[in-house]
Amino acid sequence: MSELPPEARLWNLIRGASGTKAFGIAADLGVADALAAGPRSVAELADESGADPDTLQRILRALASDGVFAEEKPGVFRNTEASELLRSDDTGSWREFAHLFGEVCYPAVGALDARSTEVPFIRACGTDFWSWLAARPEERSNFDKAMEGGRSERADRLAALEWRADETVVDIGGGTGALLRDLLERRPELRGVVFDLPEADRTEAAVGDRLTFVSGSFFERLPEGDAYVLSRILHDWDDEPAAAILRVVRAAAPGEARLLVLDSVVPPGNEPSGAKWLDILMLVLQRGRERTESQWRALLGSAGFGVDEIEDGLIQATCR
């Protein structure tokens, strides 16, 4: 852990909410796209985006102090390597994440109360997270795109595993199908089924009849397959609903089927870990959670799976 003065540690936490909001505003205004061709004045940026010039200048100045944008001279800003990731043509989904954290999740974080077990998102927004998304197609689309962030690395990780020819891989809660499409491009001997709610975005292209989409709830039923992928799904849920999902998987799975969970494994001790902060977001949205190794083993075991290998980002299990 890097050495910082105690006051600096506390200040970094105090300013965190302001940074999240500023980050989300800059992403939503498309500032990184507007600066793609080079430095521009705040006056121009504000005129194009409809923002107040003084407010925008102060937001960009604050972000520039942390290396997101840079002020070339007073009132003139340019992109940095960090802000380039916010461009709409970047494949990393940072723009979508910035909106998700800075706009959608922001009110719910403010509703977090350690004295209450009420779901903060419901307290702030009047309904549960998934119902809120279902009623807002644009937000659901943004969420699905945000969840695609890092999919190339996840697809590489899955593709590196041993596979038999003609195995059918079921991506549970697979959204647009992007992760499974990437896997099938790397492993053309496989077939895929993307299973998600009817309102999920779909991109039925590039792999022909080797990829199909099935609509439904993973709390009710799942299609049969040789391997089941849960990518960033189980961390959305507390242990009881997560176990319910896993029991549905186990009921659908043939005896030799594999389960591949792409989720964080929270490390022990006090070392910095993004998973420890992501755990707070999961708590806020619907009392989901990131899990330690022992928690993963207990959860999977309770639903009839045995853990074969476990590492941060990939847990491999089989039916018992």
Ligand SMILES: C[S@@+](CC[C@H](N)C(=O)[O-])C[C@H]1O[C@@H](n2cnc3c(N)ncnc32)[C@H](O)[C@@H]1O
Second form
Amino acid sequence: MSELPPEARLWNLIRGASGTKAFGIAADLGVADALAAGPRSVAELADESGADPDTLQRILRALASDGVFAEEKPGVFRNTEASELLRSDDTGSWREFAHLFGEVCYPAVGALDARSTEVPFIRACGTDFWSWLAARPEERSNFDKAMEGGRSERADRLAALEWRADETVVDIGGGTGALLRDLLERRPELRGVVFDLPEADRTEAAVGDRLTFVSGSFFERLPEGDAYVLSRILHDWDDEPAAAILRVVRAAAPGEARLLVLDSVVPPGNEPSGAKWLDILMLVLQRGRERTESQWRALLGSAGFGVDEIEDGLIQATCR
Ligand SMILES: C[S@@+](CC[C@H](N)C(=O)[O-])C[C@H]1O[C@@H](n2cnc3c(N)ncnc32)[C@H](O)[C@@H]1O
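Alternative state: the form predicted in complex with the ligand, after the form predicted on its own:
The complete assembly is shown below, putting the previous chain first.
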């Protein structure tokens, strides 16, 4: 761990809520797009976006103190390498993530209560996360775009595995299908089925008839396939519902099918890890959880799967 003074450690945690909110606001106002052609005054940015100039100035100054935007001269801001990632033409989905955290997750995090086992998101928003998204197509679409971020690395990781010709890969909870499309582009011998709720935003990305979409609930039934991808699905759920999903996979899967779980493996002890913070968000949204290696082995074993290989980000398992 770096040698930060203890007071600085505390301050970095305490200011977290302001950072999440400020970042979400700057993303929603489209500041990075407005600065795409070069530095501009806060007065102009505020005028164009309908923001209060004083509020915007202070938000941008705070963000700039962390390297997101830079105040070139008093009241004039420019993009930095980090704020460029918030541009709408960037493929990394940071703008959508910033909105998701700043506007959707933020009130739910505020409802986290260590003395309650209620789901904080439901306390804050009155309904479960997926129903809330289903009732708000724009938020659903933003969520799906946010989830597309970082898929290239995940597609690379899947593509590097050994595949037989003509295998059918079912991406369970596959959202827009972008991950599977990227895998199929890297592995032209494969076919893919994207399975998700009907309200998921579908990318009608052309990979011919090799990619199909099936709607339904993974708590009920799943299509037959040779390999099942669960990318950032099981961490959404506590052990009981996660095992229920796995049992549905087990029922659909032929005996030799492979299970490919793309999720974090929480490192032991005090080792810094994004997963230890993402775990809090999973707890907030629906009492999901990030898992350690032994928790993964226990969960998969309880549903009839044996772990063949486990590393952070990819767990390979087969039916036992
Ligand atoms: C955290 S997102 C992950 C999306 C994608 N797999 C990825 O890695 O980016 C979880 C996905 O599970 C889907 N989902 C939630 N409940 C579902 C259900 N009962 N049946 C099928 N899909 C579901 C959501 O619609 C969403 O697309």
